[in-house]
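The chain below stands alone and is given as structure tokens, in the form predicted alone.
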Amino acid sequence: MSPLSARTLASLVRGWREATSAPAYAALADRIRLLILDGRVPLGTRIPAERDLAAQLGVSRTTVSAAYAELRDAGFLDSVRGSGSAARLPARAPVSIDNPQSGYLDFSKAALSATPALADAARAAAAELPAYLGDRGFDPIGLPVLRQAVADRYAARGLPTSPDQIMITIGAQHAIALLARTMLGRGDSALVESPSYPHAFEALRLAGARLIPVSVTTEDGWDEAGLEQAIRRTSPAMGYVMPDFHNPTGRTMSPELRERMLGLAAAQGTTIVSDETMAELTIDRPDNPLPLAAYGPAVLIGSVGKTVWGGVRIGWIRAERQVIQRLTRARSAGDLGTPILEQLVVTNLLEQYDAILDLRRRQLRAGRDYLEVALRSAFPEWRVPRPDGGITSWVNLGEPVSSQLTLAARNEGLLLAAGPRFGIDGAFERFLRIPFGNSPDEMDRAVGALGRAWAALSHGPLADENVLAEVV
């Protein structure tokens, strides 16, 4: 059972009193509940003693004791005499197979429904499968036909690539985790953007890394001076970046900054890993920058989770041959290979990938425009950006109430990821990530739920919900 310090928890609940008129104990319980629900306090974590947290927050021990009692009563804490209290989730009612979210509208995932081409590609893959059944089926590097198809895709984007520079993985998250545990040692520094994809933070931390954040904003993009200083002063072993349609801000890194960042990284011995899972989801960007490795040494990650469907768990790593060989040797500690049938499905889909992307771009353009109008009409005080690609809008709420709003939205049947979910220190309470890949009807329902939640922020303590939202 891992402990959480009082200082860390106090940082995570920052602003807990500002968005509600509820009693202090109830407001604190609500904020800790959200931290548990969206994974910022992992299940099983031992939370700090009442006296320690009270001292950090500047409140009475009675307030913290009452908050903990409410969380225990609701099933969010387990307490054992002499061992403290640990985070948990309440026992759930049986979940219907036909309706696993029990009526919740899930906007915590920045993803699209399956492309119409998927069913035909799956049928074609099933017909091709018998040719592979004579093998044992454990494939640690990827089918040659798929590695060639991925290499050809990079070449078409302006980056000549050979199949032996490609490893096929079980999605992009698997690729991030494999790279992290292969390239990082305990105590190494890892450069990350802030905000960024929370599961990348988790993979880097599990590998023992110390995270070095660099700011990215919707207005100005990357903090270029901060990026340069972070690389020069800390010499991170690895840097994880999203230069194209950054998640969640939607920003794209300029060619000049790409080249300068990679030059600095090479001089300091830093391996830059570029997450390109949304790189080709342009909406109205006038030109497409080359893949990051065209500007200097870099490892690239891709997948079809954002373009085809999240249910097809296929991704890839593009790196120099010696890196691919190193990853292949290290891979068996975590898994024994990528499923053959899904690789065949993706091979067939890559043959029609341009048509798939054209459809996705039309869907995302319509979705972005629809959501932008709906949000600006319903919430004129919010600052709604207009990203030129990707799947998400990083909305500035104008007040540090993202966590409280997320809790209130759950009461209205809407699952969202609070802004601090994308930071490493409890920041971004003024922001909310809202995906625009859903249907107009779903977006109307989401905006309606947000409107009711926004109006309810100051109406007292929020009801308990035990739905755990996963961020994608």
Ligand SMILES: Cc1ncc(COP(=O)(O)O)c(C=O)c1O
Second form
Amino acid sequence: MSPLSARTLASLVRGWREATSAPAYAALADRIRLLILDGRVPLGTRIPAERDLAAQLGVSRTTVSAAYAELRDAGFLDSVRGSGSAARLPARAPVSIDNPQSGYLDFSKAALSATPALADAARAAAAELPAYLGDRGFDPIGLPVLRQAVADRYAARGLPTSPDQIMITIGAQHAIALLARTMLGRGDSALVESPSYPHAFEALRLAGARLIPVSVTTEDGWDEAGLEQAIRRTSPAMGYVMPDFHNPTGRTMSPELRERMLGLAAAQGTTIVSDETMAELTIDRPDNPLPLAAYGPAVLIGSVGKTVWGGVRIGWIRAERQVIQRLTRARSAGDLGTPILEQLVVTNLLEQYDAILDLRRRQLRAGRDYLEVALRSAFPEWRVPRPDGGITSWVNLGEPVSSQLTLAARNEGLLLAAGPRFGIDGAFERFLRIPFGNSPDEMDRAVGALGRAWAALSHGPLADENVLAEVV
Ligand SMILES: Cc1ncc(COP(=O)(O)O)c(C=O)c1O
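Moving from the form predicted alone to the form predicted in complex with this ligand:
Once more the chain from above appears, this time first in line as the rest of the complex follows.
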């Protein structure tokens, strides 16, 4: 595992001393602990030498030494002979947060429980399966019926598409990773929004990319000048964007900016990849722009993970035929195809997709409104936005305390993804992403836990520290 530089760690813990009354070593240890727990510092990573980190942070070596000692005692660091310390988790096996036994309320995921239509669609798919059993079952591109259904859906949304422009993938994450490793080489630049979906950062980095951030805010949306400059100046090999219900801000990119961005990208040789996982989760957006490829050349990613269920691992890529062919050839190094039964389930569900989306819209509207009222009355000092689609509220806490609040919320049994999880350099300590796809009862409990955590920021020891938050 590659070592983490003192500079990188210092930027990941940026603001660690602000708004805390804890001793410096304890505040630093807390922030590093959260980085390990939420995956920003992968297990096995060698952390910087005490002296180097102390110099970067402008503190005494004793402070860093005490922080490391605390992390070592709590089981978060291992001494590695001759080469310092490496990140680890305490010996007790991590409890899956999806396991209700863990007792944690999970608000780290922007996702919904399964659509009620799923069970019937699965039964219908099982009845259709025998027709496919004579084949070998390895399907790296997707069943013709599903590729057709996905293509038809694009056409119905205003973007004519033929089935050979579609590859079915194992969810959108698989699509992002496959595109990244097929289109990027070591040292290439990849433009990303900041904040953005953290597992996309990971996939792009794993492919060797250097990330070029462009700001998106709840109030103003995309930094248009910054976006144009970044494309012009760095000619990135790829741009990964979320023009519809951007995760986490919920913003939608205007048709004018879509066109301008794609024109510029084409001129610079940049492939724009549009993650449209959230695109059909409209609540009350006044205008619905077309899928991005209707405005210029773009590769689109879709998924039923947020509309149907995260447990149905089906997504897709829409691209030119030659790109789909290239991806098909590259795919086998990572996986040998998408499960057939799951594809049949989704083919069935796409036949009733409008009704499914209608139900989601009502659910999300109720969830958004409920959370908004609850948060505004419990935390009048926070800025709670009113997104017109998607599943998340990107709340401005008014103070740079997101990591501390996330740690304190754990003590109250609530798992959250801290704001910096969505940045590339430790930014967004003033923000917290709160999903509104949970039930009113869960939201009440979450707001109650947040209230207690807010009142007790960064006091007291952490409970059940090795429960991992796996943000989506
Ligand atoms: C923006 C975005 N892209 C991709 C994904 C991954 O989707 P899937 O579950 O289809 O792999 C998520 C889900 O968490 C997401 O929020």
